[in-house]
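Next comes just one chain, in structure tokens: the form predicted alone.
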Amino acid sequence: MSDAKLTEVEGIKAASRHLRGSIASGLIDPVTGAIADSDTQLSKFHGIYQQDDRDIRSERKRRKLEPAFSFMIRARIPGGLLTTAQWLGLDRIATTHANQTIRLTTRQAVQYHGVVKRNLKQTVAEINQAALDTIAACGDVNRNVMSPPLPALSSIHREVQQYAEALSEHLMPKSRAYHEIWLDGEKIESSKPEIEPIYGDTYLPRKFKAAFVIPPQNDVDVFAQDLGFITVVKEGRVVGFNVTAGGGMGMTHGETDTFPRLGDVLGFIAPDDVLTVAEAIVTVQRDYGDRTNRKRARLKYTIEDHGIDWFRSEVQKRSGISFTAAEDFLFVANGDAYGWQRDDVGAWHYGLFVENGRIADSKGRRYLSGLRAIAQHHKSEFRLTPNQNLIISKVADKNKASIDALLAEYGIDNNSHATPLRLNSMACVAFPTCGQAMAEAERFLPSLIDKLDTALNQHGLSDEAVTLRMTGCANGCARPYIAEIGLVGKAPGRYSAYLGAGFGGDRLSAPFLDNANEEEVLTALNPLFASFAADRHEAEHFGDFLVRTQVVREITAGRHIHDR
């Protein structure tokens, strides 16, 4: 790899300025709607992809015009955890920048659609005036850290919000660009050079995921993270955490030496300890992680290219710390729990379904504006989950039936739409905004829906749970490789169907079908739910039986996802 060339990324990075690059002067060059090339990649360390329609892409070429441009921008929040009031703060950024919408993300954080150039600016500090940041919501850096999204259902909880918000800020990134750029924030002169103490001039090869998670619930999907913490509990306490590095879900179609990738467990450290093994495993990376090849840049690869056991050697001489034997643990789900729940404390939480993390107001179902009635009525918490949707947290007895009341209202409860099926999927935003998207995902997977369901109450399986996730291209921003069936984009109207995963996350799904139509994956699906009904063992979930019965065989480790 010495000998190889660094990508172009790296070479922008380097000559950046600690992320600053042109931005500031990009902005307000009125000649276009975009910002320099070299620009839209350190944007991403910003918060921003610029993006453009692609619905009427081909149009604006022939008449000669530059395409659509616009930005998504989303917002870093650690754990997910909102008060009510910062919701109608980003309700307000929605109304007002963006295409009316808010989109829930995957990672518990929100992203806004839409933001037309000379409108970033004002648009990142109104969510700064919310008291959030899009610092390190994008780029080759730490991400959002991602953490069970109902802190409050117990002490437990609690505490893992608490180590997420400490790792989130101990891994961001100290570079001044982001306050110079977008909140005008001084330009401090020193003879000293700016420094990253962890990231270095040119930061991480990839970008770079972390999670909490706390057993039985697999809710963040934690071996899909490059680091992940398994909450420990002894006599009602936290002890520790495992730890797992390496996981990881994006690939590229046709290059076997990419493949998604489920976390390695390092072993168990103590909750003083979780700063310091976080740090070691993201300098490994940032030195051993490849620069040559984005596609292969992430760090499951460098696990994989290295070894586990000189993975875990380094981290501990980095460290410090020894890993001791991973204490014992089990998941049973990786989706959300819906509707009313009581905490420890006496207080309520109503899981709030959210097709794909969509908050819009449209056909009778009005998201936007019935969270916005909902905000201004219960004056506490939001909390946004790993699976896209929210938690209307910390509701009283007596408020109980007046968000009830404005749920039915605006007609987003859940009982009015969301069958076990609808329930536990999710999708990407792929067309028309996504610059990556080979097919429909988030616009596509509502009406498949429709007539999955149609099929599962042919064989009466109306009330089973399966998960299923769509995706426009092989990144895998839904984590399709982990659901129980998983649709990947190849193609307009064509995907590659996945199938078999382990119900709580811990087994990747095998390839079924190859650039298969709807119907094709539907007709391909109808006997298996069939068989499925006919010859299940009792309890036995979906992936289970699919692998039991070598419908399709068991992915042990991601490398073998291309196998024949």
Second form
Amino acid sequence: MSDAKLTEVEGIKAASRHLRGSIASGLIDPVTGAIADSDTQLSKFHGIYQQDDRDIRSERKRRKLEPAFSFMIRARIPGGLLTTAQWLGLDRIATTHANQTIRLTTRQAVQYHGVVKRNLKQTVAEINQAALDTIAACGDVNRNVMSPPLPALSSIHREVQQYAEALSEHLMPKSRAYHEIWLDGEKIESSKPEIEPIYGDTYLPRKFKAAFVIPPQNDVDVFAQDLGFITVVKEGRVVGFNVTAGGGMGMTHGETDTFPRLGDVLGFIAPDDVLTVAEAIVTVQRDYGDRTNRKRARLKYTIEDHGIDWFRSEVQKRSGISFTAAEDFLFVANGDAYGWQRDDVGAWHYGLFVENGRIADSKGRRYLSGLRAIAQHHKSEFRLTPNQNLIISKVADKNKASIDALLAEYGIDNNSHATPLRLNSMACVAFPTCGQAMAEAERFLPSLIDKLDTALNQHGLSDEAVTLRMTGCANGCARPYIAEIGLVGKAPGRYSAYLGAGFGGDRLSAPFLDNANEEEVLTALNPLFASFAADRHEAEHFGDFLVRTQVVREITAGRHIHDR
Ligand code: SRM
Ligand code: SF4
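Instead of the form predicted alone shown above, give the structure for the form predicted together with ligand SRM, please.
Now the full complex is given, and it begins with the chain already shown.
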């Protein structure tokens, strides 16, 4: 047993009385726009992050003012499934309490930015009125459970969505703190001590993420998840799942004992065993995850340090379920499908590209107003995708033309602006709200794509789908290490470039450039596009080409990403 000290966050969790801390009294303190430091750790479990506007941070400091504090609120939406009535509720909140935008995330959820402290409680209450909540959207617990939104095989998708919702419910913290703090009138008095049956008093050592996927589309990036379920379908029925464990993207620049890692396949289980196996995996991580170093506290390091065979047998012992040999599966792409698609019961679904997930009215593209008009007209469902996009779902034949007309009227139909490169791109939030950002992402990628598109065009590659993801730091929120081109912020205007991931999200990319500016990135990529155009094999993807021609190393395990 190591005598390393537990992290400060462990102490905060232990003393929090199941996530209460002093959040409630901090909310009514008029002296500051912030909450207590210890409460900023606890509020994450309630889906709330304290932030400050980094664009004006130094100016406020110069004027000896408190930073411009506001809060990011993340709603939990398993599988990204919303009714259009719920969307209208979310839309109202964006315009009354937040910064007039809704941000679709890389985990099928939504975020608000810029909510000031005095509006926090009302905002959470209104999210609840829209029959959604923010519990466990962040924090050291299981986060939003992802499930494939694509309608192509819709009866299978509907069934898998139910597993995702059940898992989300099963792994939810049981503390009543959320209801007490945010939803007045629901305070439950009880003489019985409150227990967290799965998590215990100090919850998990670190965040935990789970997703279901349906091959051949790997839209949820199952290998980036702590826990993944690869659906196995036989004769049109879900017969079980291959379980994966130990994926994750985050690392820290310059710290080589941190690295992105793809999950390992543990084996196959029957559908009835999903919750039991998931709970066993969570409790192994609860008991063995590193609580002395948050940078190495994710499940991926627990597995890396103890070995996959030990982990599998520990999960089998705790669950009483034995994995059988994994069934075959194949992934062809880790992006979304766009435009109109028809499902097995004849309904239509429109995959709408939303650049970097930002729903706003700007630059002639009025996503906020357009989706409001569509939701008012189309009383059905929206599905959020794991790649920051949105599907207008379950459209009847007779309504298709009117949806097309609305998309055109608000300037948001995909054809009006999105090239294949753009359709396969994502950027994380980064500046001005993210406290971890070292470089721009969401605000910079669109203009970089204009330039990359010009380069692709010059080489006759304008129809080529290449995955491109940018993040403002090495945490990897847009999963850049499984993009064919991943740009990871290192300093203002400077990025590390990672190249060569598999188009199906099944191989990590390798470091290619360090600390490069825009010019250096463009100069380095241009000849690679030229040789790809000249020497590629038929239907070969850019990432596979770069590995085959040894432009970059093949990364077979995350721990090798820093090797030279
Ligand atoms: Fe993330 C932290 C945004 C998906 C890895 N992430 C953050 C914070 C909360 C910054 C912070 O800790 O102060 C960012 C808030 C920015 C802002 O202003 O809104 C943030 N992460 C996001 C979102 C909004 C990115 C986006 O542009 O869509 C995504 C929200 C997903 C959701 O709905 O729950 C988001 N974050 C991810 C993903 C992708 C995924 O889950 O598939 C990853 C990589 C996968 C993984 O977890 O390994 C990811 N975020 C991180 C990490 C690194 C964790 C690690 O293991 O090292 C951090 C930093 C941390 O936890 O300390 C982080
Ligand atoms: Fe912030 Fe870094 Fe995540 Fe981008 S990758 S949102 S900069 S934590």
